[in-house]
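Presented as structure tokens, the chain that follows is alone, the form predicted alone.
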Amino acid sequence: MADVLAGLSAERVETFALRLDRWWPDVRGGLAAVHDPGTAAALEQRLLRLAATAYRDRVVETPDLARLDVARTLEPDWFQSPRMLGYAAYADRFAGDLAGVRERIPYLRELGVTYLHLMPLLRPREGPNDGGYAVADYRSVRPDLGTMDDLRDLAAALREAGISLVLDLVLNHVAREHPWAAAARAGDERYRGYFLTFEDRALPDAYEATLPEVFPGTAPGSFTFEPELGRWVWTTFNTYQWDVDWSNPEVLAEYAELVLLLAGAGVEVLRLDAIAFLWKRMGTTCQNQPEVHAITQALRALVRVACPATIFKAEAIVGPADLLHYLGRGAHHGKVSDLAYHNSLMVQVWSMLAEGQVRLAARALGQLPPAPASAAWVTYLRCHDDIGWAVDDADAAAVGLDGHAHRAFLTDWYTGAFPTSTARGLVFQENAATGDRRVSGTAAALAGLDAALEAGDSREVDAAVARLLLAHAVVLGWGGVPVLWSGDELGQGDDADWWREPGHDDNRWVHRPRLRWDLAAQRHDPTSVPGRLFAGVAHLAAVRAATAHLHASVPAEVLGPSDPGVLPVLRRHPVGPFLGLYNVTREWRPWPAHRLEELGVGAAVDALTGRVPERGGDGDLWLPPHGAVWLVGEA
């Protein structure tokens, strides 16, 4: 690589030395448990160049990327940090374009956003395209949001905030009008081996005796007939989503030249979306395959190499056995993504909060083993996407549940059709074959809180901010990166008329309204709803960021329940015991003394008041009704 790294200075090149004995050999590896020798070896001088390549630019080109790069090395648990705080939203919906997310700066940092992620804004393809996640070109940004240049400044705007630039890189699929699939149907043998096709309906047919299908109701199937190239596609999410072939290592290729792109504009957390799709294999379903850890490997310890600022977080929505695979677990340990979405604990405060019960979220919750020291887990309320019920059936008959009668009082709950429930969900993508039923909807309409206005119950109103606050505080209390969807924060409910807009041909988008920036503006008025939740907020995240209990590389430990309504979570740090209690009932509820005092905290403060909690005449702590508190012990 002499050539491409000649003029940089003896010391620039010592250092990229230095970063290939220690990762290459995650590449090489990775590449050998998915090619064959003489294709990995031919493939691993094609990244080798690239990877020289994007090291000089970024240090010629950007040298304060290149300065993050020597500070993240020096700090590499940057991103397990208690100061990470994250922030979700459409750029276009959240101020317009980019140059107005720019001008917003200053509202995240009050808020004490750390890390902000905006979902797909690289230009997708015209008409209805899965919120974005259908891609027309992977290197240019949508027109009405700006241009590349503009996506550079303003991760560079955010990086002298403090703030994290997270983008979207889809990697399972690209739109059908994507150059790679226009040249496919235009009969480019080269680019039609970067897809998945057929002749005939023999192998999807076989393959589709064992895949699941993820929008039933709008997309049934796996596979779609292309004209134009008078064969089959494999399409697993929608029609105009054409799988694209991991198996090719021309497909590897360039995508490590994307990644690196992004990396390159500043891009410091990577969402490697649809990743538990990547590879597919015969009578399984074509999810989860070890072949995606070994591809993921070699793409991070590549970017470890030319950019280690960047990190990877894995969008895997799959199931508490295969979720750990996706931060490393066995040869891959610590070596795949470094962050991962934590969707158990989504779905299991959803649970605890319609039932009143904590069992099944002990049970859960308990069963996941700890993320891997040097990754953490991305939490949260609620996400762009709607909520399946990832119960487990085992975890379900475990305490004295039916999974599958579970799951459908959750979706009835939420869509307000059980008797006692306030919720404004909306049912999303029925499955009439299997039951399956998810839900969409604001963190707002689902806790009740915009029927509860729309009643003008200020006693419902008041427990609705109990419920989502408490929320919050599980999920800011839990470690990792506490990730808020935006609005949220301000108890923004439902779009009613989100199928006025073009575009939205699913329900997903009443909840993904634009920020009510009048609801803003009440944001430091203590006596509104947008005041108290912003301030409850606010205050949960700069506790946590002094908090160094919630660093991510100590593990949540769920302890059994003393009382069915409480939630115990205990973190043992070395500079002592952190437990934090979570009543998720409408009622007063205990804590036995006995189990503070074996645990280190009998005298503990409550870190979000600064004062040690009052107990009972029993001696007992009671919590009020959806109450928390974060107990501090000392070592």
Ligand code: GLC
The other form holds:
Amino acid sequence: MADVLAGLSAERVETFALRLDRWWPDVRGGLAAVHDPGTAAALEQRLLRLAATAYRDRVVETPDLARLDVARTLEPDWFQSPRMLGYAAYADRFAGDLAGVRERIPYLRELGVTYLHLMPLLRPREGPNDGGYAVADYRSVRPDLGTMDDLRDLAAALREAGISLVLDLVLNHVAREHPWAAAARAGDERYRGYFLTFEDRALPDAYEATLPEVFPGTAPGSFTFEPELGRWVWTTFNTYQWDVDWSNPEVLAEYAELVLLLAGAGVEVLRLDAIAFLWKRMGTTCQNQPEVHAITQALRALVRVACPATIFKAEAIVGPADLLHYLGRGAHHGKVSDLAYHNSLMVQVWSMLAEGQVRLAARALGQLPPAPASAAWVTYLRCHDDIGWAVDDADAAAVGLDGHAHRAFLTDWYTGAFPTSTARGLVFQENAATGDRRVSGTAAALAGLDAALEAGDSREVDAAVARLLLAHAVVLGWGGVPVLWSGDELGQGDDADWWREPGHDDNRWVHRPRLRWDLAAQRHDPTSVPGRLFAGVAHLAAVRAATAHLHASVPAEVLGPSDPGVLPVLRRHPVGPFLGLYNVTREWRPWPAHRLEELGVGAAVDALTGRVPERGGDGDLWLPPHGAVWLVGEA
Ligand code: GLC
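Form predicted alone already given; the form predicted in complex with the ligand follows:
To see the whole picture, the full complex is given below, headed by that same chain.
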């Protein structure tokens, strides 16, 4: 290692040594949890060299990133700040290519964006590629979008504008066309060992007895027969996405290199795609296995040593009990991912809006343990994926609902099958065996905006806009990193022609339209729908940025409701209490005066209006239909 660092100043070498002292035990511990001592020790030496090389390159070749490392070490809570606002988009569908994204930075700044998740843009396989999640080459950019140098330039331009670049690291699988898979098919034993293959159906059948289906409609089962190999390959997702074998130390070393490569290109947040699936164990769902967290710990600590400006986001769409582990529980506290998706909040927001009731949300969100103080939730209303109704049967039963029936109701509601619903979503991947039906659709389509605009019904348009702004108020008022899905800031609706484009082989594309810049052009017109939504969201973001109470280190507590249609969310920050009240109904609803006093917000200003809200004649605070207040008190 000394040879790698030779040529750096004594101070730089010392910094590296201090980081090793602080974090290397976590690399070692993570490896020891998944490998025998000999394998772990050899792997550790390889990772150490990789870390030293990446550190040296950073200092020598990208001094601005090395400076960011120092800045972030001084402000380790940067991603928990209320200034954070995320935006997620496909680069091509948002702005054509990477150069186009760069030109749109002012648009993002206008909205208040500080974090940009560009959907998979590393070179995917030709043909269907699951929206880029079937990567054929991690070391190059999709040619129609640009080059690795363009990516570096874009990352630098974003950084300059105060926006952190977020990219996916797809680490559960590679495309069937990835060189590793091609070599395996060609008979190379080394690469055969990167995958999980089986000579007959005996083991696949045994695993499948306890494996849930991810894409039951379009890619049933978790194994695919590969004629060139004459074997069955583990393919959790589509048949062309080959799961890699993380129990092979070579695989871990490969991904360690890729993590450092992307961080070196200026990626500040790595979204660890489908992380829950990395480790397989017979007799289980093969999700959330303890080894996943040990592996994450080793990679996370490696990054802390080599390039600490970069953090991890876990993409684990799993039940509450498993979810918290991705942010670090028990021995992994503070050592794994920094961010994780708050899937339950997303589901509960849509559930509240459909039902006009908060009881289930209050119960489910109230039961969820807080995120660790050093981590943060990614909160969101919509993303590029479908919505699976992750409603726990026990939570449903506790408020007198049947879980299965409620999930069925939500799909009926959001696909417009329910008599009084005007939502326009589509059923995604119906599972005949379990009756499970997920939903695709943009926020605008789900909230009834598409239907209201088409009908030219201005009252319903107003109601849908109010519903969407209320949903955004919950998401931005939670604490953590709120991430907007591209187009939602304008109320852009579904893409009815989604299926016409090659490769769009499942209906999630209905909610991945090209951004309509003609709608964006209306954003300064306060009478237009795009104008109302854009201004509304930008206002929420600006208020949020100035509200210290929303720092993610403080948990959001869902209180017991006083009115069945008002969700109360309290944050007890040392600067003072924050009470968010959200009316999920189309009627005026009260919040009792005595509870305002009890919570210390009796005289508090509503940060969203800058005024102390007026009370009704009864002394209660009355919220208008779909109204939201953010009451900020002083300590
Ligand atoms: C994640 C992505 C999803 C993709 C899957 C497989 O769940 O969000 O879009 O299909 O991983 O990579």
